[in-house]
Partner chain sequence: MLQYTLRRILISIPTLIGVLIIVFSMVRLAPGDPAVLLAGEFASPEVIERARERFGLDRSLPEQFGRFIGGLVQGDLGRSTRTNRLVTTDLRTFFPNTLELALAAIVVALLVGIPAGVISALRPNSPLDFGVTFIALLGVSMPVFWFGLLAILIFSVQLGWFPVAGRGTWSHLVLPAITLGLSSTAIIARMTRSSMLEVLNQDFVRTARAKGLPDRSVVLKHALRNAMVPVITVVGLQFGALLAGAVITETVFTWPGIGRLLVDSIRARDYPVVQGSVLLIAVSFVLVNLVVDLIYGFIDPRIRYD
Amino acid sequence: MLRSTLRLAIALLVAFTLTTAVAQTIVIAQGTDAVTLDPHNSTDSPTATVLSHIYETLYDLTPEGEIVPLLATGAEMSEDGLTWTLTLRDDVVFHNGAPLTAEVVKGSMERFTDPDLAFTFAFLLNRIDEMVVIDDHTIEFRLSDTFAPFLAHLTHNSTAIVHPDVVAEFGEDFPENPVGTGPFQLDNWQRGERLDLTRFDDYWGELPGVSGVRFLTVPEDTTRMALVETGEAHVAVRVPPQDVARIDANPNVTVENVSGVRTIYVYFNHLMEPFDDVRVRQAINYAVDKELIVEFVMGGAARASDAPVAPGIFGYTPVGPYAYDPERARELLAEAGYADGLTIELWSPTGRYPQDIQVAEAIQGQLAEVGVNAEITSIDWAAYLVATAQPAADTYVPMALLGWGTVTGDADYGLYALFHSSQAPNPNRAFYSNAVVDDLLDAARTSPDPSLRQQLYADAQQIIWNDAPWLFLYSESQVVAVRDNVQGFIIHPTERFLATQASLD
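Show me the one chain in the form predicted in complex with its partner chain?
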């Protein structure tokens, strides 16, 4: 009798412990798996999402767009703007117990910018000439030229601090063995299926309210939504527009809509007729009803553009919009000599951005109304990237739909790359070139004065807007289904989803 009672008690205890343990793990369903767990090599948002729980950067971009210290405690810029002195927190340890020091930061940055490793985002810090360790927790960055968005670039998740000894220890297998300073550490990774993180109890900051995070890889939209509806997942990212109303109607699930930093646009190739004529470019901007596309094609998961970059980015200034005006479009086309209409080729990817080809088809329909016959070409993404980045001599794509995420939260990243003439053909695939804009962007990137920079970007955006190098479309919102028992879940404008401060009721 005693024995069976004891057994029952143990069983109950085990069951209780198991349920509480399970209940404290937050389950997040993403469309794709993390590609790698090497932060320096991360290039896509699902990967960045996972890594943001494991690794940390020196500075952090808050969801509100503020740049705040994270592993650093502060930074000082020298008079000439060429030297940045950063102080580091002295209470940070890696998951293996090793302390964070200036030497470690130096080693991490050297790896990130190593030309032989050819990391995609290494260019973010390519102005660093030299790094000098002043003491255990102070490091000096000497730059080749003044660069105002330096701290903004240190917020980018690919610049996260890794420990050089760990990199050396694991070699080629380092991506499988992440050791960071973040609030979670890797527990188990079933590729293509799920990735489990557990809380790192020696974390320097406030401990997360959940004991673990599980990321599920669920490529099919309907399946991902079903998971959050049944409660098998707490969070499902990228709610497809047609499902928003249905999911929101579920009493246990809320659909969150947070505006993001990714702008979707159609660029005009300035080297090809008829897009060398500003009137044609403006006409197409007037002929397309962006609000209609946002409402009906995007299901509200976007915001019609009124500037080349999205709101929430430092330097953003509303300079638009091009209000829908088919009459004006016809006039401009007639002035440009296309009174009888014209035929153009519109390129679009399929499935790269939410609703991309559907948006292209909506544009096609609206252009037809003003006598522009747009023929859509859609090829697979790999080939699309190559086709749209041809040099001037070989360029053949007249207009193409693309997206750009200004993930540093600073307009320099969004404007310089896409509109400075030195950046053609890639990323400036439009071959846009305006000497005044070039000067403004150069000045803004080197000026240390934030209010002056703001003004320079405002001027640049106004000129760009009038030149209409793009058909300005919209900035994407992130539409995420979250169960109501989740508190403190962060949907970051840079397309990352963070459970670092989340808890479950």
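Numbering follows the first chain given and starts at 1. For clarity, a rigid core is taken as the largest C-alpha set superposing within 1.5 Å between two forms. Here the structure is a predicted model, which means the values were calculated and not measured. First, how it differs from the form predicted on its own.
- Treated as two rigid bodies, the chain between these two forms differs by a rotation of the smaller body against the larger of 29 degrees.
Given the form predicted in complex with its partner chain above, produce the structure of the same protein in the form predicted on its own.
Shown next is a single chain and nothing more.
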């Protein structure tokens, strides 16, 4: 009898321990998997979400839009604006125990800006001429020109600090073997299914209230919502509009709606007919009723675009919209030689953005009304990114739905990246080129005067709007289902979902 009671007690203790361990892992259901765990080579928000738990940047952009030190403790700019001196925290170690030093930061930044590696976002820091280590925790960045968004760009997740020795150790396998300074470290990655992180207990900052984070890859909306409703996931991102009321009525789940900095658009490939003709591009903008899409496809969780960047971004200026005018669309198509209509191929992801394929189908239906037959192509997200970023000689995607979050809070990142001719084909997948726009964006980067920068961006946006390199759609809100036993979970305006301060009741 005593033995049976003892066995039962042990079994109950083991069960309680396992239950507690599981309860301390927060489960997040995303629509797509991370593409890489190399921050310097990351280009999408689901990847950035994962990486923000593992790696850290020198500066951070708070949810309120404030630029604050993270791995740095402060920065000073020289009087001529050409030198930035940053001091670093002296209590930071990587997951392998190596300390953070100025030499490590220098090596990381040299890798990020290496032209031979050609990382997509290297343009963020392409004004750096030289980096000089002053001492173990002080580094100077010497610039070729004054560079107004310098600190803002240091908040971008792709500038996160990697350890050069770890990069050398793993070589080609580095993207699967991340070693950062963040509050979590990689435990297991089953591509296309799940990615597990465990808490890094030697983290320099306040430790998270959970022992682990699990990211589930769940492209299907209905499955993702079912997981959060049943409690198999604590968080489900991108709640479809038709499910908001039902899920919010669940006594254990709250649907959060947070404004974002992401603009959704369809780019036109300027190197391919018929999109080398501005009249066709403008016609398609007039043919699509964005307000209708916002109301009935997005369920109101978006705002029809009136500029190439979203409101709330420094430099945003309303320059639109393109009013819904199918008659004007037909006139422009006829002027361009397509009075009898035309057939085009429209690419769209499925499950990457809220209602993405549904939005593509709505566009397809509206274009049909003006004689444009749009045939939809959708492939796996990772392959989609590769297909849409082919160089000029190999480009073959004529138009594609994508999104861009201006995650630095500065229009330089939203405009220079997507509309400066030097950034084709990635991220300027449209191969858009306008010399006047290039000059305006270059001037706005180097001017220290905020009011002048605002005017330069306003002028550039008006030209871009008239050139119609995109079908301008909407800026989206982030609609996320969170179980009520989750505390401290951050739904960041930059479309990152962060458990770095989370705990579970």
